[in-house]
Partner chain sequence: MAQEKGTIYRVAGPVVTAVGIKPRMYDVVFVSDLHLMGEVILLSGNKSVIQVYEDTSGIRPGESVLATGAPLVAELGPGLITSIFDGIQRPLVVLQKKAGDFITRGVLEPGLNRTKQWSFVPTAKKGDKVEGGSILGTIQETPDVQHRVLVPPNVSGTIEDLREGKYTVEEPFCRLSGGTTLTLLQRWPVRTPRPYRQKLMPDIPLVTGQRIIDTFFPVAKGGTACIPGGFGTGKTVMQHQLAKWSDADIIVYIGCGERGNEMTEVLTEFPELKNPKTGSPLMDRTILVVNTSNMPVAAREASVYTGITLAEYYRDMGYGIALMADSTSRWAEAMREISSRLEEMPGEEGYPAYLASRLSAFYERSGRVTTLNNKEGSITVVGAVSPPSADFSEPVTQDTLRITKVFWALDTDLAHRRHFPAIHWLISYSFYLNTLEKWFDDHVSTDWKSHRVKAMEILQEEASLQEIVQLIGSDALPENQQLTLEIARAIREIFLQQHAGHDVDSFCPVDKQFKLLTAILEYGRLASDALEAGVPIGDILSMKSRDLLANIKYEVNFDEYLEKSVAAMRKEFQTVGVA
Amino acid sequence: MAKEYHTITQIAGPLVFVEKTEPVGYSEVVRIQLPDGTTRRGQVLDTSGDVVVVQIFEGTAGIDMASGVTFLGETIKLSVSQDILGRIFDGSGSPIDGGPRIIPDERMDITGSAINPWARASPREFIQTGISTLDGLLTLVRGQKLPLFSGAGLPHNEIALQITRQAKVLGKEEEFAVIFGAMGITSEEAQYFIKDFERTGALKRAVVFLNLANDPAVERIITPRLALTAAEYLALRQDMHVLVILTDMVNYAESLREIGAARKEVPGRKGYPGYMYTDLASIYERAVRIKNKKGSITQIPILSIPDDDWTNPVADLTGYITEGQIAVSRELYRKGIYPPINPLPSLSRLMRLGIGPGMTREDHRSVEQGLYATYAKGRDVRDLIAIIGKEALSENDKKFLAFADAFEQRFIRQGRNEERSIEETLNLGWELVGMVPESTLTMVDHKIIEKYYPDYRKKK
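As in the form predicted together with its partner chain, what structure would this chain adopt when taken alone?
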C-alpha cells in the first residue's frame, strides 16, 4: 500500500505542492483524498528531494492543505481490450455509458514512445471520402494526419461526420474503426456526434472519449492521449484501420497554456508555452502506418481557430506538424455552399503518394493542377470586377470567372449524404477545366491534355 502524505504546502491554480516525501517518479499518477471523502487524480510535473509539484486533472476546488496525497508509483495507463469498441468514456478514461468496467487485456502507457522512423511505412492507400474537393484536390491517405482548419459557426462537425460515414479504401471491405476524442466541446456538439454514430451504426465500431466544456480543463491534456492509446491498441495489436477525430485542439492548447501559466513558465507567442510545438507533435505524430503491420491510424483533428486567424499559434504549429490542412471557408459558407472547403489555402502533403495510375487515375495530378490554377485565376478576376466592372473584362477573363462560379457550385457544392466516386470527381473536374482554353493550362503535361481535355475527347 502506497503511503499517504499530509504535507501540502501550497495550492495554486491546478497545481499542488507537496513536501517531505519519499522519492517520487516524474510523471507518476497521484491520488488526492479530500476531507469530504472524494478523490481527485493528478500527475507529477516536477520532483525533487524538497518538493513535488502535482498537476490536478479535475481542478483544485475543494482541496485543502490537510488533504491526503498518495503517489501511485506508475505513469498514467489506459486499460484496453476489444471490449472498448462501442463504449463511451469520460476525459480521463472511466466509462460513463452505464456499461461495465473494461477487463483489460493490457494496460498501456498513454504517453506512448516515439515511433522509430525506420519502422514507419509510407502512407499511400487512397481513402475515398466521396467529397469531391477532398478526393480530387486534397486526397487523404491511410496513416495521414489532416486537420480541419475552421472557425466558430462553421460546419466542421458535419464535414468530419460525412468523412467518417463515407470513408473507404477502394477494393477493401474492412470498415474504419472510429475514435472520437472530445476536448472542451459542448454536450450538444458531443450529442450531435454520438447520435450520428448511433444512427449509422458506427457506434459499435467507435470508441468515444468525452471531456466536455464544463469538465476540468486540465483533464483535456490527457484526453487526446487516451484516444490515441486506444487507437494504437486497435491499429497495432488488433490490425484495424482507425480514424481518429480530435476536437477541439484549440481547447486542448488553451489547457496547456493554463498549466504553463500556473507553473509560471516563460510564455511564447500569445502566452502559449514555448514547448507547444513538441507537445502537439507528440499527439499528431501518432498517426501511423508501420511496416509489416496491417492496421493504420489516420487523424482528423478539428481546430476552430479564433477569429479565423491562421497566424494563431495553435493553427500555425499544427500546420507545421500535420500533413496539410483542410480550410473550411467562411466566404463559401456565406454563399450557402456545403461543404465550404476552399482548396486554395488547403493542402494534402501526402496526396502525391496516393494518386495516379493503379491508385486513382493517371490524370489525377493533371486535373488537380488544372483546377487549382484556374480557380486561383478565376478568383483574381473576381477581385478585378470589384474595381473595373464586368464589362471591361477580356474574353479569357470572362471564361475564368464563369469557371470559378461553376467550380464552386458544381464541384465544391454537394449534398450532405452525396457520395461521389473518384471517377465521377475526376470527370467532373475535366468537364469544368474544359471551360477555359487549353493554352492557359501550361502546368499540365500536354500528353494528358490530349487524352482528357474535353475538346479532344469530342473530336474522338
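Coords for the form predicted on its own, given the form predicted together with its partner chain:
No partner chains or extra molecules come along with it, only the chain itself.
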C-alpha cells in the first residue's frame, strides 16, 4: 500500500514541492489529501535527490503544509474502448455529457508509445474536408500534421467545426473518426461546440475533450495527450483513420510558460521555456501511419497567434515541426469572406502524396498550379492599380484582376454548411482558370489544358 507523506515544503502557483522520501519516477501520479478530507490529483514534474516537484491539476488553493502526499507508482492513463466514440470529456478525461464512465478494454499511458522510425509509413492518400481551398490547394493527406495559423477574432473554431463535420475518407469503406481537443476555451465556446456536434450528428463519430478557461492551466498540459491517446487506440488498435483537431496550441504553450515561471526556470524567447520545441514535437509527432497497419492519425493543430505575428515562438517552432500551414487571413475576413483562408502564404508540403489518378484526379496538380499562379498575378495587379490607376492596365491585367475577385468570391467563399466534393472543387477551378488566356498558364501541362481548359472542351 502506498504511504502518505506530510513533507510539503513550498507551494508556488500550480506546483507543490515535496521533500523526497522514496524513489519517485517522472510523470508519476500523485494524490494530495487536504485537511478537510478532499483530494487533488497531480503529476511528478521533476525529481532530484532531495525534492520532488508536483504539478496539481485542480489548482493548489486549500493545500497547506499539513496536506498528505501519496505517490501512486503509475503514470496517467486513459480508459479506452470503442464506447469513447460519441462521448464528451473534460480536459482531464472525465465524462461531462451525463453518460456513464467508460468500462475500459485497455488503460493507455497518455505519453504514448515510442515508435520506431523504420516502422513509420509515409503519409499519403487524400482526406476530403469539403472546403475547396483546402481540398484543391492545400490537400490534407493521411498521417500529415498541418497546422492552421489564425489570430484573435478570426473564425478558426468555425473552420475546425466544419472540418470535423465534413471530413471523410473517399473511395473505400473505411472507418473514420474525429478527435476534438479544446484547451483554454470559454464556457460559451464549449456550449457552441457541443450544440454544433449534437445538431449535425458529427458527435456519433467523434470524441471530444474540453478544457475550459477557468479550469486549472496545468490541466491543459494533459488535454492534447488524452486526445492523442484516444486517437492511438482507435487508429492502431481498431484500424480506424483518425483526424485530430487541437485548439488552441497557444493556450497550451501559455501553460508551459506558467509552469516554467513557477519552477523559476531560465526563460527562452518571450518567456517560453527552452524545451518548448521538444514538448511541441512530442505532440505533433504522434501523427502517424504505421507499416502493415490500416489505421492512421492526422493532425490539424490550431494556433491563434498573438498580434498575427508568425515569428511568435509557438508559431515559429510549430512551422519547423509540421508539414506546412493553413493561413487564416484577416484581410479576407474583413471582406466578409468565409472561410478566410489565403492560399498564397499557405502550404501543404505533402500534398503531392495525396493527389492524382486513383486518389483525386489527374488534373489536380495542374488546377492547383494554375489557380495559385493566376491569383498571385491578380493580387500583384491590385497593388499596381495604386500606382498607375485602373485605366492604364492592359487587357490581360484586367482579366487577372477580374480573376482575383472571382476566385475570392466563388472559390474561397463557401457557406458554413456547404460541402463541396473534390470533383466540384476541380471543375470550379477550371471554370475560373478559363477567365484568363491559355497562353498565360505557363506552369500547367499542355496535355492537361487540352483536356480540361474550358475553350478546348467547347471545341469538342
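C-alpha atoms forming the largest set that superposes within 1.5 Å between two forms make up the rigid core. Residue numbers count along the first chain shown, from 1. Quick caveat: nothing in here was measured; it's all calculated off a predicted structure.
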> When the two forms are laid on each other by their rigid core, does L432 show a Cα shift of 2 Å or more between these two forms?
Replying inline: yes
> Does superposing the core leave R31 with a CA shift of 2 Å or more between these two forms?
Replying inline: no
>> For a quick test of reading the superposition: does A66 move by 2 Å or more at the CA between these two forms, rigid core aligned?
In response: no
>> Relative to the superposed core, report the C-alpha shift of N396 between these two forms in angstrom.
In response: 4.4
